[in-house]
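Just one chain is shown here, as structure tokens, and it is the form predicted on its own.
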Amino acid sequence: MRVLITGISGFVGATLASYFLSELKGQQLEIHGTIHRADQRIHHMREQLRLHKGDLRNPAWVDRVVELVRPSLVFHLAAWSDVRASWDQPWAAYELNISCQLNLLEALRRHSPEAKVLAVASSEVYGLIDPTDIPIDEQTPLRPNSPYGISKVAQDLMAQQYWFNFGLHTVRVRSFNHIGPGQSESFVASAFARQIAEIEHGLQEPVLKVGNLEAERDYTDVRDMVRAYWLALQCGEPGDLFNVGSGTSFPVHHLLDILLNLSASDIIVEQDPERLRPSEVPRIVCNPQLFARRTGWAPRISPRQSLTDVLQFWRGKTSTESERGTKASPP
């Protein structure tokens, strides 16, 4: 069975590839992946993967790759995923998220019309949540309040349209916040963990910069999330839509408290206005019951274990850099 993972060198893509290689060895999967720039997250797996380097914004290149691979399963994970940065570069968020998926679906329609396709949207499509909407189910109105959220609505509805109009077997998931080792520092848990690791290694003054610590979010470990993505394509029917999250939420300061508790360093916490978003929803909680009923999925990894692994990841990256007197390169 040929699997195509777009964005295989990204945080989620690399975790999904690792899951396939370590947990699904008996599935006889031939794993293909698209990469655009760096491949450091998958460097240790390169010999077990079939990689295609190029730009998903180039429809001719996408067409050639899909015609060559003719995948049975497609996990479309390549995306602009920085909500805060999308305010500064809205067109980049729209172009990357919309055009890349359009090129992929067009190529699949031509060369692999029987493929099962997972289109990954985000809880950001719900945007301005009314307190009466919590927990958020699949029927909650879409009120996106960021350029990123708008781009993910377009991806979501585009995948539905290709099922309606062309019979392409698309399954949509709206994933809520996820965390785990290897995540970019543009996300809150990783941003905290990197700063703590650098403070511990003497690469930063003992002042940890933070944004809004009161916003409540529904966090799931990325390793649980990629297992959910696999189950979504195994169990989902064409046109299905699932919310995927833990079903619980807690404020950002809870993440910070756990990470500070995992460190012996004496650290001062200071709010940085640059880390605040123009529009912040106070509380987001997923209702994952539809997905749980269909697949039997539930998170296995606790937030504390996730954060322990995130901090250990950044400690590993900074330990070598501290000897050189330089900062760790972001993933």
Ligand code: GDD
Second form
Amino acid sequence: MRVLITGISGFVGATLASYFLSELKGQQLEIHGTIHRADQRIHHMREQLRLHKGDLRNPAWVDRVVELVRPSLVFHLAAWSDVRASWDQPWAAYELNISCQLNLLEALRRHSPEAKVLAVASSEVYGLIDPTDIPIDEQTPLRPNSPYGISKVAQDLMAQQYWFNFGLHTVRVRSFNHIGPGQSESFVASAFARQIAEIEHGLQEPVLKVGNLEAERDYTDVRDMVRAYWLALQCGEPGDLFNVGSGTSFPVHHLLDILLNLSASDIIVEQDPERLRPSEVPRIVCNPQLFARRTGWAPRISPRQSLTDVLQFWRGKTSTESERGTKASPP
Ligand code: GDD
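Having seen the form predicted on its own, I'd like the form predicted together with this ligand now, please.
Now the full complex is given, and it begins with the chain already shown.
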């Protein structure tokens, strides 16, 4: 079975590739992936992957890759994922998320109309939810409050439209927050863990910069999330839509406390206005019941374990790079 993972060197793409290679060895998967720039996260797996380097915003290139690969399963993970930065560069977020998926679906319609395609949206599509809608199920109204959220609504509805118009087997997931080793420091767990690791190595004064600590989010480990993506394509019918998250949430300060308790350093916490956002949903909780019923999925890795692994990841990276005399580069 030929699998195509777009954005295979991204945080989620690399975790999915690793899941296929380690957990699904018996499935005889031929794994193809598109990469745009960095391939650090997949370097150790390179020999087992077939990589296609190029830009998904280029329709001719996407057409060539899909014609060559003719995948049976497609995980479309290449995307703009940074909510905060989408306010600074709204058009870049729209362009990337809409054009990459459009080019992919057009190419699939021409060359692999039977492929099963996973389209990944986000809990950000629900935006300013009414507290009475918590926990959020698939029927909750869409009220996105960021350019990122709008771009994800477009991706989500576009995937549905290709099912309506052309019968493509698209399955949509709206993923809630995911964390884990390898994530960039643009996201909260890595933002805090990296600073703690740098403080422990004496590379930063013992002041940890934070944004809004009150927001409540529903966190799932990325390794559980990629297992959910696999199950979504195994069990999903064309046009299906699933919310994927743990079903519980906690405030950012709780996540921070777990990380601080994992460190022996004395650390002062300071709010950095640069890390605050123009608009923030106060509380997000997923209702994953539909997905659980259809696939049997439930998260296996606790937030504490996940955060321990994130901190370990940044400790390793910081120590290697401080030995080399360079500051830890973003993954
Ligand atoms: N990034 C970041 N950095 N967030 C911080 C910080 C900080 O220093 N301090 C507090 N926060 C708060 C944010 O304000 C937000 O309420 C929460 O931590 C989570 O922020 P992120 O980790 O940046 O994630 P996100 O919720 O904006 O978006 C993530 O989850 C979405 C699904 O819900 C991303 O992974 C999106 O791509 C994804 O769709």
